[in-house]
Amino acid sequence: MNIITRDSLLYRVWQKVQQGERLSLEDGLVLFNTNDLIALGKMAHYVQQQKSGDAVYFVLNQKIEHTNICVLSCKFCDFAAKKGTDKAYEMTTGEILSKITPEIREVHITGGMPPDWEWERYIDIVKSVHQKFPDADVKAYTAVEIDFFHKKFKLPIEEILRQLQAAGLRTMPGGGAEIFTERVRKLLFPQKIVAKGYLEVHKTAHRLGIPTNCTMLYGHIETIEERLIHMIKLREAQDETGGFLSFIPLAFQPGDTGIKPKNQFTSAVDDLKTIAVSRLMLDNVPHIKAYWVMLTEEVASVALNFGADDIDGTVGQERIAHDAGAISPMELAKEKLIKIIQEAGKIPVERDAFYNPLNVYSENVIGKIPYLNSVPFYHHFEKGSFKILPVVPRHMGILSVQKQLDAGLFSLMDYFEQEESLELIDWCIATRDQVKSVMLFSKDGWADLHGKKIGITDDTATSVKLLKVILENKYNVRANFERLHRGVNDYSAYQAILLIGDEALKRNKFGLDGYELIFDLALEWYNWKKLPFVFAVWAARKTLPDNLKNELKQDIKKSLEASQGHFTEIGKIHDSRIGLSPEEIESYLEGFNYHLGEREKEAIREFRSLVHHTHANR
């Protein structure tokens, strides 16, 4: 991709971005200091397209702030109150539940830290919401609140999180990070948790299988360098745990806080720069959020072409930002969010807390498996009439059943189940022998897995069936399978773990702690059947007009032809993200057949027969 800019320093950073190189603090200063806002936006948009395609996510969520009574006195907070004052309030559990409706998919719970609540009160809030609304993911309590519980109730942070998790906690918000420098902390929130404490709470959550968000409050007294230091510390934590789902830059709302920044509110230029720089610096965080509550919907809409791929959600009852003077509407309706995203030229995707797509509001959408093995089909893809939605195999099949995708690289099992409505196209992802990215990590050999519990990545639709076929038909073993959620997980309860895609590829090289045996499912299949294995096939909805089908076929062919013979180039772009060298990535990609030939079709017939006669399918 060519970007025209007269800023030579910016161009040098752009070259690093294209090569997949990690940006330094000095690079970040170049990005913030450039006068070429448009070129900066295009750079961030390029990275966002690699990660999320044309998707922009939103969620039907309800914000619950159960009390504003707080023992802290942070200078930037216009929300907190002292007990007994006219402004103070406390919600009962019944009042909390009355704010939630059945269509809500995420309940976001944060609030003040009152001096007299018992620990059981916080547990009861989470448990009551989870029990009454089991389809809603509970996202509760910031790291600052968790640290407060730890100190007040004399419980280890891990124990606090385990009890909340048992009560129904699924994810955690990222609030309370503010700016990770002691200078700012001492001036604005000296009583609040330090950077090390914030990060340790989140790392502990990640180790327990609780994904979290992370934030940065900007536009007050911090310097640009302090913003970048904050981002780099988050990036380092993500390298360690991989548990952050999204990064949310929060524009400071001065209100009546007593803090008087240079400007009353951050400018649109500052907001857009911060979002773009966030996307470029935080190369390992999946999503960047344009939080419309603080940005206004107009700036949030533009931000969707400056690196952001999430606009948050309906955010009913949000009070903290509005008590500080936020000027956006208190609640944007679902239809309004969809309109904002569509006007930005994107695909509105309603999601759950783990970024699984629930509904897609666009036409001519192609599903893209977001793994390295599918990159040759998309690296040079000219979208033309189509928009691209990265979605893992299992959820691609779900969306296709709902008629929300027009074409895609479908998991083989999903193609089997939807043959009547899908037309096969002559390309696929098939192995010659080993695959290196569909791996079973086990504490036991095959025979000893009988009756054991195996954790299955939520992404898989075909690989889990292949595992069942191998276990039952090759080894006469029946195991118990349990789906994992997307993001981080606690694997300690499982005797074996099935991973697929880039995560499996990394773990195949670096290992998975506690699991000494590693089995390549495609190699197991090949040694058994002497056939390749077809994991995914290209298919289009039969009702798609012929002119669009023909355009799609030409686009796939051109992109694949442009990619083949250039896998080293692809490897250079993706090596830092996956942890493999360009040469290892080239070798990996050369291990696939992308054309659906006779041996691939024979393998499909054999696998279909085995699936049909497998106990797991009856």
The other form holds:
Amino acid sequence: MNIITRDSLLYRVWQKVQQGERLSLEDGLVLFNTNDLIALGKMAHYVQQQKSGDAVYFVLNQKIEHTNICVLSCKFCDFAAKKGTDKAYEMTTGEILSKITPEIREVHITGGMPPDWEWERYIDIVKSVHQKFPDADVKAYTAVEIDFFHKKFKLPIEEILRQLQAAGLRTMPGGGAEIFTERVRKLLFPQKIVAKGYLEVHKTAHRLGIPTNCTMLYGHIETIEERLIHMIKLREAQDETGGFLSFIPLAFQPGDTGIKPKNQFTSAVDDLKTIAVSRLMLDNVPHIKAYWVMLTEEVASVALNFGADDIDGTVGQERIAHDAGAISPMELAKEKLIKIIQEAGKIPVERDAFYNPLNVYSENVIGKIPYLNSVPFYHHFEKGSFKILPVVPRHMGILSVQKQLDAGLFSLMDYFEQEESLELIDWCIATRDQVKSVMLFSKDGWADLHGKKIGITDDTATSVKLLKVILENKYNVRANFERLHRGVNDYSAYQAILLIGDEALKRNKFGLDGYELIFDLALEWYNWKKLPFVFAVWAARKTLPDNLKNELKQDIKKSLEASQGHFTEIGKIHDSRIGLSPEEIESYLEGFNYHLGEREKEAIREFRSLVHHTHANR
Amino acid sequence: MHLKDIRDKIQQGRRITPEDALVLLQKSELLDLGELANEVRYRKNPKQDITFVIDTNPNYTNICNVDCVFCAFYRHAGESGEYTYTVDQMIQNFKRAAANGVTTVLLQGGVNPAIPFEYYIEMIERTKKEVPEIHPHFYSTTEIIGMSEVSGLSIPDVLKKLWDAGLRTIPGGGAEVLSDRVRKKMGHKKGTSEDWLNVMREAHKIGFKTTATMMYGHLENDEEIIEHLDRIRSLQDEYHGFTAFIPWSFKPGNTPLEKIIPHFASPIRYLQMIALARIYLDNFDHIQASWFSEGKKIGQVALHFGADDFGGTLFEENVHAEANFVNKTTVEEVIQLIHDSGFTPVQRTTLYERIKQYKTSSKI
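Switch from the form predicted alone, shown above, to the form predicted in complex with its partner chain and output its structure.
Every component of the complex follows; first up is the chain already shown.
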């Protein structure tokens, strides 16, 4: 891809983006100051497509604001009321539960900070929602509220989060970040926690396995530089923990706040620039959200081509933004969200709180494994009739069973399970001997793992079977497997950890603390069977029309041919993300055989019979 | 033809075919289309300027016998809510507008056979004489056809009399989508595409300048959008009489079409229309985006998709209002909206002459 721009400074930043280089504050200023909105948008869209393909996520969610009584007085807030005033309200747990319907997948709970609620009441809300609606993930309490609990109930932040987690809290919203500079904080919300406090709450949550969102409130008194400082602070925190799921730039709604004239909303150009710049600056945050309630549906829909890959959800009730005069309607039906996403040329993907795909509303969808070893298939892929959905191997399997995907690179186990409905197409991901990205990090040798607990990455479908086959058939060892959750994990409970993909590749180089032994599963297999190992195969649904199958075959062939011999180019784009040098990436990719030949087919047969005839199939 | 070849063509300044346009519309990523449109826009108009006009859109009658299914404005004679204003009343209206800084009056009405031809002539003559600050931008093609029927004069003769009375520009409304399949479905009495083009052709021959419009988002398909663009591009090749092209989306409220087409076309579609028009209409100087028809925010975005004009202030507007679509602004707001989009606002006349430049853009 290339961009045409009259802005030579912008072009220089574009060259960095293409190389996967991290952008500086100065680069960010160039981005914000450009007049070439389209070129900026294209740069952000390029990164968006690398991260999310054509997917745009939405969730069936319900927002609960349990009370508007608040001890703080933030200048930009039209929502808060003082206890005893006409506007003040408090919801009972029963009232909260009555707002939730069974189809809801995420309940978003935030509110004011009343002077007289007991700690148990907050716990009870989470527990009751979680128990009554187990399919709905509870996303509750901003960092500002957590800090309030910490001070009011004299409990350490970690203890507060542990108790909420035990009650059923799954993720946390990102509200309350506003703008991380002291100048703005002192002027607009002097009683709120400082940047450090906000980040500390989030990082603590991440370490406990509670992923969170992060936000920025823009369009009031902040400078462009302050916006960028804000983004960079979030980026640094993300480097430490990796627990932010999405970043949400929130357009300030002036209303009666008195900060700006009542009807002076942010300009659409500023909204789109802010979305695009955040996509480019926050290179380590997986998702950027265009929050339609504040942006308006129209701008949110355009933003899906400017770096945003999430449009939030049905929301249910949106009292905070509405009180300050947001011009969107209170509810958007699911159908409407789907329509908005489709009109933007994207695939609507209904998600859960962790961005696992639940439903895909599009035809001709190809699954893309988001690992480095699959990049040669997609790097030069010209989409033509197809749309691309990035999914980890296990979800590719699930979506394919549900007939929500038409083709893709399937994990071998998923192919076995769906052989009846799938047709192989010529290519695969097979090792020659070692693989470097399906690794068991262990405290013990193979024989000593008997009866021990092994943590298994949640993303795998085939590697976990390969591990079982090796343990049981090669070493005659039985271990207990336990799935890890996505995001940050506490590994201390496990004797060994199975990681795959880029995470494994990174840990293979840098090691995983406390696990001295590192086993390459493909090498174990090769030394044992003298065969390659096939991790994944390209397959299309048998019902896909022949012309599309042929188009797909041509597309894959062309992309692969264009990539082969140029693996350093791929290396240069992905090196900083994975932490390997371009040369290491080149040698890693050269270790694969992408053509499904006779030896690979033999390896598939051998593995199939082992899976069928051992305990590994249980 | 492959997208890449079409891109090359556009970048080399060569004309694209209807087939190319279809590929662009259907296969191009939104921002790739915008990028190409911008290239064409800055080639024609290298300044970071966006023009606008201070105007108003009053109506002299809402009685109409054309019965278009997309229209919520018209009434039949004798129906409640119908009106026809006298020339005196309209002149008063124009005077009030002039006092508010208006330079252009875009005047249109229903096709009301009870109004004699002299009324239209008198309206122009008295405007020129009594409200000289105002540039009359009067009467759509449909009304001009109506005048021809009322007066028994040919279209060229009607146009000559309007010219002699002092009219110099004609609004481009009523084109809808210039495809006979679509027009038959929408209002059989409105005439064929050729009727609209014919009035415009005759007007351009005499020396009138006009705009060209397109109202999309109802019964048309992609091919018909391109047919529309192609027909006006061909006519423009003949006399270069069009000043600007103005697309807007159909507003279904209170119209007979509402049941079939309940929603506005998407903002993405609008941006595509603006960009495609800029690329396809290589012989047009100006493409107009509007704060009015698609909302202020999308209007701002459209300025980055190849448009170089932000339309008028539209102090009075009754047609969309009858479809429950109301959007108001002030001169100050229009200036601010353009400025906040990263452009320099420039006030213009109906004929796109510059009147006044406002503060230079300081980015966002």
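Only a predicted model underlies this, so the values are computations on that prediction, with no experimental measurement involved. Numbering follows the first chain given and starts at 1. Rigid core here is just the name for the largest C-alpha set that superposes within 1.5 Å across the two forms.
After superposing the rigid core, the C-alpha of residue 516 moves by 2 Å or more between the two forms. Annotation: Cα of residue 305 displaced by less than 2 Å between the two forms, core superposition. Comparing the forms between the two forms, the C-alpha position of residue 418 differs by less than 2 angstroms, with the core used for superposition. At residue 495, the distance the Cα travels between the two forms is 2.4 Å after the core is superposed.
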